[in-house]
Amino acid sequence: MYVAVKGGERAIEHAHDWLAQARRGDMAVPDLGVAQIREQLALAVDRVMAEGSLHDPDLAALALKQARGDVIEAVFLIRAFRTTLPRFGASVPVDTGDMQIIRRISATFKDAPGGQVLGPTFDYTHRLLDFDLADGVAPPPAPEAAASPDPVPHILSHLGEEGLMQPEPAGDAENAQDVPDLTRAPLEFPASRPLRLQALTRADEGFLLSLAYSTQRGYGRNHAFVGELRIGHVRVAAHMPELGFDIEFADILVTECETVNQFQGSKSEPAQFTRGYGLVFGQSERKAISMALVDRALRARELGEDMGDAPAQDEEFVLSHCDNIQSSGFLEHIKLPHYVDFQAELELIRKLRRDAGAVREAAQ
């Protein structure tokens, strides 16, 4: 569209040059390296990977640098790059029960089997500015982080053993191949729960946070308990048919959240607890909890619960608006030239005003 503007191509080239200068900033200040962003802005890197649907900390850090810290623009860059990559196959389902834990808490059981691990978190800080960071003061030595060497069972599995938790359908590698891939096929309604979870895991964190908060305030009656929030490393493997066994090829950090919600029961189901689920790349607790709350809200129809007018229970509303790339693309397109459209509306308004003036003169 800009090509139609007189001198548009040259103006765009100059805009690119200006952007590069603005990105670099004051040349007297040392350049920020990709490794620095990856290591010291890790939570922003994790968000870009999650919403960009591509696990690569170096590329996510590069995208953040190129985008001048604009997370959504960085996600856009990662998504665009992702489309250029070949696809060799699908991994087998990740076993989060075998996670090497670095953080694990439960709001439902104080003495959780396997123990609670506080891990690296802002939860217990005072939220006061630390001016030592501005002065470059080195942090105090901390005990060496040691992930749990043994598998730590999911806390909610103990409720399941008592029949108090609604069982989830068992999954296997063969069925996993049949799950629709949102990155390669358009979203269709009604969406299955696996497809909904795909959309939520790459959805905009702020959008999900607002929806999750709305369910807690009564728009969806979804005041849940965090049954378990765990962060740790999981092994990713792919099945090799020609070899007859799985090959592990990656170790990635993920955040998993399971919420516990009360369910009064139905004609076919006894009173029991139900689950909301969230899983995202990296350390992203707010996103995982929000995802679990919205996932549970979207299960209202499946569970036979009363459907009100809560936005978080409206599948089409949630899934059609949660993607920040689609949302920002549609929003920002109004910055592009709409000269012809506006001139038509401008002429229409002028004509209406002329006609109205003529009517008033005739009435006088």
Partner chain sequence: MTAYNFAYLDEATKRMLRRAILKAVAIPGYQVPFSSREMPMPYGWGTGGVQVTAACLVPEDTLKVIDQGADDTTNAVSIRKFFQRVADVAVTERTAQASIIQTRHRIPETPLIAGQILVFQVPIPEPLRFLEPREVETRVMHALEDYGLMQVRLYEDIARHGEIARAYAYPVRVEGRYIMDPSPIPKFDNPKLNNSPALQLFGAGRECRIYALPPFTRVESLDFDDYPFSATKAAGQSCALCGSTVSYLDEVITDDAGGRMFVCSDTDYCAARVAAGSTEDAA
The other form holds:
Amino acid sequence: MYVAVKGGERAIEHAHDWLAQARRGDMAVPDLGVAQIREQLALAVDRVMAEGSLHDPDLAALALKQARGDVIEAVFLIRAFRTTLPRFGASVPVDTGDMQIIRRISATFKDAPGGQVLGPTFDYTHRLLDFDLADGVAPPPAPEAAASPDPVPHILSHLGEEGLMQPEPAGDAENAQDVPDLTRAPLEFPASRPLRLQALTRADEGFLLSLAYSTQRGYGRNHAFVGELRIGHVRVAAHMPELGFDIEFADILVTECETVNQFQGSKSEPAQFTRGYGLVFGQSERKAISMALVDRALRARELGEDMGDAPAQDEEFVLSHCDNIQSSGFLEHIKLPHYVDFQAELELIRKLRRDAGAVREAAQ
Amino acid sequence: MTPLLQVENLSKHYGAHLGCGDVSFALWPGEVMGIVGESGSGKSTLLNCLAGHLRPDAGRVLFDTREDGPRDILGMTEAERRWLARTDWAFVHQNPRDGLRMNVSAGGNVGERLMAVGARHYGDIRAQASDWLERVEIDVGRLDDRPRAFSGGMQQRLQIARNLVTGPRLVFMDEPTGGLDVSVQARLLDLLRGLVRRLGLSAVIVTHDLAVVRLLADRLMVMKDGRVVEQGLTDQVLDDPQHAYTQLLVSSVLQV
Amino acid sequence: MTAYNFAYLDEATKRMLRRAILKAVAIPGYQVPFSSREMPMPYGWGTGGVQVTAACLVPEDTLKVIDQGADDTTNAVSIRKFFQRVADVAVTERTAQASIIQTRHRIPETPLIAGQILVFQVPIPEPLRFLEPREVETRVMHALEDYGLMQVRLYEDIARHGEIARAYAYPVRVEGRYIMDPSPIPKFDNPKLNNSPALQLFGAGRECRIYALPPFTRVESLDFDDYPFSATKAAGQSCALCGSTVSYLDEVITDDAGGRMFVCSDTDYCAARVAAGSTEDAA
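So the form predicted on its own is up there; where is the form predicted in complex with its partner chain?
Starting with the chain above, the whole complex follows.
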């Protein structure tokens, strides 16, 4: 009798053992190595790094293995690890103009200095299942060319020179420490654009994709051209005040998207193009484009555009709901026992029904 | 006697565009001031500046407060302005949806201002709400219905009841008959005239409808392109307009 | 667990939390924003309470963790084990022996005493949230004591149901100033908030808010003069194990023929009464 809430501790231990066994699966099948995940499921690794806000492919691969391939669970593992790490400081802003490019396309100019580079993309592949892969056939070697030693300037900088592109406030390497840090200060509204961009770059890819799509379908429409999408390696450096110069400490793969959006201008400002901006760890171009569209949508108020009820233009709505660790945690907490509040609700409903019954009887 | 509201050199720009410029007037207790003009004339901008919804660029708006006498509302804290807005002031919007809580019952709508200033007796609040429904000619049996189920005219009358329940000393009205059918307008005007006379309300009414000011306003200001072009007693301005624009305005509508 | 600091969080983070807690104690009922950390358990599962507890814990503490009033519900077990692992503190199931009690959805039946800290896990700290979804607007409403709308909601309940139809998370006013969400405790527990000798701390991790009731704070449940608040629970039932008629009871379905029994939700209270041989009404 009455075992409903007893035995929690043993049940938890046994559930964990079962989970570990289920994670491993059939022991006759070889164990999956972390290096295999890092090399062969690289885009999943990239997504875990981006949404986990921690650039470490090996840890992200380990998290994916531990999470049985559940990306949000893997992101959660990374976030919970990240939060215990000491924070030494902020890097100087990465210079994406100095990127070692593996992919670079523009939808606005047919050609530009540096050219268009398709790179390792799914675009233009036919989505046919490749049964050779099932047999583990090695791919033929891809042709190679010498890398260009010159930096590849941003395409939108050419519009900027003409004054057609709204300039962004200049980055200030000296004061990099003053940039707000979402992970060290509570999110308060209204948020600045740097804070919004931080939230978006670690936001859930699916959520941003849907929001960006909604702007394209007219909920806060502002037609976007992909001015430039570039993927490649950038150097990360920190300024050392004691030494008086910067020290490079990492070389990371990032995806950057800049959209060109129209702006009608106002009484005080002539018409010009404005920018939506996306920057994401790893090769994550769907996320980077989505981020740029949502960033631009969130600038509606600042640019004095018509504000309807479009969710993508609503800063509180977007930033309060974009984090998948917050949302999945809160969503799933309704699995926890709610005996007490449900009991209170149950008694209230019974009482209201009793009272209503008494009123009906009295009326008859 | 002290004016209830004293407006001095009030100006508001939107970028380079003039919203309203250099407006001055005094409103005396028990007086109804009408502000007329076509859309874009600056009359709504002026009203919103007076009611504290918009911040003017220049000028003063002195309100004769109960405790401290005349005070510039622009120098008040947001808390003081909000307190005024739910006690001594009332604001009737053109669209009742902007002035009502559509998912709250009629009784709750009327009772909100009472509760906001501390009323905590359910029975009393309900009795006052019923009394006000009667005064604005809404069947008391609708007390627990939500305004969604009401006609446009009923919604507007409910909005008026919700505003007047705390006995405000100054009422701002923005096109109170704006969205209504002609026959419904007439009934509402009749009701408003009765309330204004019985309660001795002081009010500032913005409208493009000369019939509204003819019936309700003691004095009139005519606005064009953000400026006041003529003001005076209502009958005087309407019957003997001096400014060319006022003459055009008066001649362009049917006489009432 | 040498890789982690005492009580998991690093000292800089604890300092940040303690500053927020001190501010919350200084302004009873006011929601202090704090920089909530990702914790190794999901948001919504007590991360706010865990962070507050971690910031308060010292090695000499004795910790009790309850969920739904019980020490052995799964999430209570999980959080208690977490602190045993990362802080190696003594734990107890006895309310009277605990120096810190972390709770979800209940206040223990045994009256708390001076020196104890009760830490609540809070899912939605904003009592005005479901009247006004925007944080920018609700913060202004609190700042200006613009609480008419909250009372309207209670008015609507009476107009429709004949009483205030809120069974848990029943809003309270703290020291006549801030309206506060007491977390989803049943309204039966609301009177225990008032004038308590213990320090009561509330942590909402996902929403980044901490608030507090210092000892002996006046806490009033919102109501109308002619519809006064009453801390009711199911009438005429007693605990099938200890016989208490005054404690809060959980309903347990015992068979598929509609059989039901009621047992204390506070397992420590119930077990102590059973051990003392009492099956009569508690005083």
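Definition used throughout: the rigid core is the maximal C-alpha set that superposes within 1.5 Å between two forms. Residue numbers count along the first chain shown, from 1. Note that the structure is a prediction, hence the values are computed from the model and not measured.
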Quick check on His14: with the core superposed, does its CA move 2 angstroms or more between these two forms?
no
Could you check, with the core superposed, whether the Cα atom of Arg23 shifts 2 Å or more between these two forms?
no
